[in-house]
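Quick heads-up: it's one chain on its own, the form predicted alone, in structure tokens.
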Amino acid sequence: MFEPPKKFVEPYIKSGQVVADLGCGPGYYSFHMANILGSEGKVYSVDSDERVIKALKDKAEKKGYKNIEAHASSASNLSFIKNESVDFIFANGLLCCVAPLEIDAAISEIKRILKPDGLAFLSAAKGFGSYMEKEKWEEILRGFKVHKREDKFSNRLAEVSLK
């Protein structure tokens, strides 16, 4: 799930943008994005695990990052992010971990916060331990304009935007 940031992040973002790293964990991608975005940009780092968010906040403060805003929250509740305010959403491995009853709300929130011309990178592990069935993945993608997709051995990947 942890591919090099250069491959999954750099092609999509530039200085000054607003991005959301959903399911950010300890910030593997968040810090890389924050470096690219610079002081004029912002990263919303979101994870449901309060411990990893605390660790991310502590590391950001210690290293002087002012452009990371970290929240312990489910992807189904992004109320702290304004409508249509995010240029890029990075949800790497998130959707396979969202409880089935919350997946539709998470997708609605992704659509709500994404700018009309924004992009999202979505991925979901498949197989043991994943909530994401192939049919649900296809249903999710039908709600977006798909620019690129891959179905790898253990992972489904898609680059999408709003229709």
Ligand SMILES: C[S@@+](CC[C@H](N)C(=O)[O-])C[C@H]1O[C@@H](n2cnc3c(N)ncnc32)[C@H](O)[C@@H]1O
Given for the second form:
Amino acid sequence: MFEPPKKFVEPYIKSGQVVADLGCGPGYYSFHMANILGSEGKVYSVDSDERVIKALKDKAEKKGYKNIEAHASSASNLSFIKNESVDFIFANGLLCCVAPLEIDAAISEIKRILKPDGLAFLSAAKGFGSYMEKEKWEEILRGFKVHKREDKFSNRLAEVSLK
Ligand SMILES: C[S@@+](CC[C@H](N)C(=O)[O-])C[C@H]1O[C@@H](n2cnc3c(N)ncnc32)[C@H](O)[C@@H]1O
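Having seen the form predicted alone, please provide the structure of the form predicted together with this ligand.
First the chain shown before, then all remaining chains and molecules of the complex.
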């Protein structure tokens, strides 16, 4: 899942847009997206792990990033992001890590914050430490308009928008 940023995020975003990096980890992609979005744009970097958000905030402050707003929160509660306000949601490796009982709420939040013409990139590991059942993945995708999808050996990927 740790693909080069160029391949993953650059085709999806442009300067001035609002992006949510859900399950952002230390922010490998958040910082890259913030560079593309510029001062008029914004990245919401969200992870349930307080330590990675603290590290991300420290790095953002040290490097002078003013367009990253980081939150230690579960993707199942994005109350700090307004309805229909996000152009692009990047949830790389998130849904396989979210506790099973929180997945549906996380999907509801993704649908709530995404603009009607926005796009979301979802990916989930098939195995190893975290896991997404094929049936659950298919159920999630049925709730969106699927533009592209790929089932790799170890990963499921999809580009989706609201129906
Ligand atoms: C496989 S890592 C992906 C990191 C990053 N997206 C990337 O591509 O480098 C999954 C991340 O999801 C976070 N996570 C797990 N459950 C979460 C939840 N309910 N809400 C938000 N983040 C969560 C973990 O703390 C971890 O940082």
